[in-house]
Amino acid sequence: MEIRRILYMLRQPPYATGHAVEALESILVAGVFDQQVSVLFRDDGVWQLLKGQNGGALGVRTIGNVAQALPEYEVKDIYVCAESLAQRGLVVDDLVLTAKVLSQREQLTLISAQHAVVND
């Protein structure tokens, strides 16, 4: 049996709503199973990666936290937008996570060796 890929897009803000937990949740998932995911940070996305996130204070998990449970379930292709880190002022030292940063021609062949996108 082939391995599937998988690559998940986030694009939302960590706590604007529940999207960014359920999409990492899902990953997690996914994650355990024969397939090889991977994901993409980009646009509000990158935001879910900062470092000094307190979720608690808002009475939700901290998505920080979340997010660095990626690599204990299989899920060691994380990758983050480029333009998306510039655009709002960030480099790859304010993340909780390593992620290998990607320009938007890397991201277009990263896409395109995939059998599957989940964009959220």
Contents of the next structure:
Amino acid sequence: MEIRRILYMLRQPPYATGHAVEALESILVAGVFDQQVSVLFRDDGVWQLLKGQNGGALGVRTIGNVAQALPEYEVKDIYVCAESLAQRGLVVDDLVLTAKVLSQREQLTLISAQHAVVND
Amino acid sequence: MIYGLARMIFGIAVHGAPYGSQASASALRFAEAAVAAGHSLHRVFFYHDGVNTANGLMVPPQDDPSPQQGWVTLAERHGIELAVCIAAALKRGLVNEEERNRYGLNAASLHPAFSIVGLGQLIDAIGSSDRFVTFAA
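And the form predicted together with the partner chain, for comparison with the form predicted on its own?
Up next: the whole complex, starting with the chain shown before.
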């Protein structure tokens, strides 16, 4: 099969529901299918990357640790929305992994370049 | 009937639960409209709480339209695969006969019109579609 550019847009907070962990699991799987997978964290999804998380206190997996595994699964293009960070008083040093910070305009360009966007 | 658009192959992902979210019903409306307009749809991929659409033990209120029945009718009429992610389905108690036997469970719960697949089928659906649309939770 032809290699497709697939962008996952993660918008949900890490612990309010089980959504974030399922979304990340599906991205890890997509990464091993030899597709060109990228991830954009935006809106409350940026909380998934906050340093110092401890899911164990809630009896669930630590989402930041799952997210950190992305590069090991060949998902190396990781982006974060500048406005979403600023709105929440966050900076890149608060994040568990190295992500490229994108303006709204740059996100439009990123999205336009994809074959498919999974709005997660 | 095509309204100014080339004939396209659509892929659809449904992430929201029936009744709990608008996602499943909106996705169904979209799918019906796409097919009615002459486009084709090979596979609908249910993930997250969207897999609950495949629960064969639901008893919908008589007065309400059933999103599940809508999917089943559309799929049978147009040969569309209704695919449920195995990882998301098993932990929510959605099992077919094969999984029921594998795990020694009391009953199978998956509606027979739906099939249990791996996440690779999502990638395949994306790869074989001209347009891929997510109905998010």
